[in-house]
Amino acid sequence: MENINKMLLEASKSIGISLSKEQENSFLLYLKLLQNKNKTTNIVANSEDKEIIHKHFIDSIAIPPVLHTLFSEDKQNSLLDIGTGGGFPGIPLKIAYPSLRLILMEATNKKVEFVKEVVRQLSLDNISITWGRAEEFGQQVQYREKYDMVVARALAELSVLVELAIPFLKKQGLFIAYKGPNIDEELAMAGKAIITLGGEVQDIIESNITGIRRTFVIIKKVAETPVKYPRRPGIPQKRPILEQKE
C-alpha cells in the first residue's frame, strides 16, 4: 500500500496538484472499488494499480492551468460529465475540486449502480447520478442549457461529441473534450457542428502526463442550441451534422 500511496503523490505533483490526506484516501479507496468490482464486471481495461492511477486518476484531473480557476473557485460551478462508464473524469475531478457540482450521466445500467456505490463509500456530497442517453436528456427543460461546464472522456468522434455536449450549456459555458493526440482532421470534421450546435473553439492544449498524450479541445457555448438538437438517440452516430442533408 505504501507503494501506491507514493506512486498516487507522486503522479499528482507531476501535475501541479498537492493531495491532502483526506483526497489520497478518496483516490485509494476509489482504487479498491475498481477492481474489486472489475472482477465481475469490465468497468476499466487493466485494473492494476499502475493503470488505474495513471491513465484514469491522474489523466481525469490533468487539466489544462488555464482552467484550474474554473474548477476550484468557491462560487460551485456545475460540471456535467456525460458518458461517465466508471466515473471518469467526473469522480477523480470532484476528489480534487470538493467545490464542484458535479451530475454524472451513464447509460449502461451497471455502471451507474458502481458509481452510486462510489459516491456512497466515499462520502461525495453535492452529485447527482442519472442513467440514460444524453441525446434524450438534452431535450429535457430540467437539463437543457443548465450548466456551466461538461466533459466527456473517451466516448465518440467530436463531430459527435458537440451535439451530446453542447445543449446542455448555459451560455457562455465550455465543454471540455478529453481527445487523443493528432485530432486536426477530427477538429476539421467537427467544425460545422461546432458552429450550428452554437459554440465556438476557444483553445486547444495538448499535453503529456505520465506517458499519455492529451488534446484538450475547449468549446465556449456563445449561441442558443437551436431546438431540433440534440436528435434522437443514434442518429447523431449515424449522420453526423457535417454529413447530414438538412
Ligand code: SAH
Given for the second form:
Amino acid sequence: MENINKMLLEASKSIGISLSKEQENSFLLYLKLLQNKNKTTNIVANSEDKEIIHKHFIDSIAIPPVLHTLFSEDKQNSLLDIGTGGGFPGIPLKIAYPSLRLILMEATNKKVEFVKEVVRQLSLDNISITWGRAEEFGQQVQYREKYDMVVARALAELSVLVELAIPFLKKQGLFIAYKGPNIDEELAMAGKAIITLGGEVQDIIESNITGIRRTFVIIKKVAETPVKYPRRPGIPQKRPILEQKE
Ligand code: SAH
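Having seen the form predicted alone, I'd like the form predicted together with ligand SAH now, please.
Whole complex next, starting from this chain.
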C-alpha cells in the first residue's frame, strides 16, 4: 500500500498537483473499485496499480497548464465527459478539481452502473450520470449548448468527435479532445466538420507525461451549431462530415 501511495503522489507532483489526503484517498478507493470490478467486467485493459495510476488517473488530470484557471475553484465551470467508460477522464478531473460541475455520459448501462457506484462510494458531489448516446442528448434542449467545457478520451476520430461534442457547448465554450501522437492527418480530415459545427481550433498541445504521448486538441465554439447536428445515432461515424464527400 505504501508503494501505491508513493507512486500516486509522485506522479501527481510531476504534473504540478499536490493532492490532499482526501484526494489521495479518493484515488486509492477508485483504484480498488476498478480492480474489483475488472475481475468480472472489462473496464480497463490492464488493472495493475501502475497502469491504472499512470494511464488512467494521471493521464486524465494532466491537462495543459493553459487550461488550469478554467478548472479552478472560482470558475465553477460545468464539464461534460462523453463516452466516459469507467469514468475517464471525468472522475479523476473531478477529484483533482472538486469545484467542477460534472456530467458523465455513457452508452453502455453496465459502465453507467459502475460509475454511479464509484460516485456514491467516493461521496463526490455535483455530478450527474446519464445513460445514452451523445447523438440523442445533443438534440435535447436541457443538454444542448449548456456546458462550458466538454472532454472526451478514446471515443472517436476527430471528424466524428466534433459532431458529438460541439453541440453541447455554450458559445465560447471549449472542447478538449484527448488525442494520441501524430494527429496531423486526423486534424486535416476534421477541418470541415469543425467549421460546420461552429468550432475553431484554438490550440494544439503535445505532452509526454509518465511515458504517455498525448496531443490535446482544444476547439472553441465560436458559432451556434446548425440544428441538423448531431445527426441520428451511428450517422456521424458512418458518414463523417468530410471535405470530399459533401
Ligand atoms: N473515455 C473512456 C472510455 C473510452 S471507450 C476512457 O478513455 O477510458 C469509449 C466509450 O464510449 C465506451 O464506453 C462506449 O460505450 C462509449 N460510447 C461510444 N459511443 C458513444 C456515444 N455515441 N454516446 C455515448 N457514449 C458512447
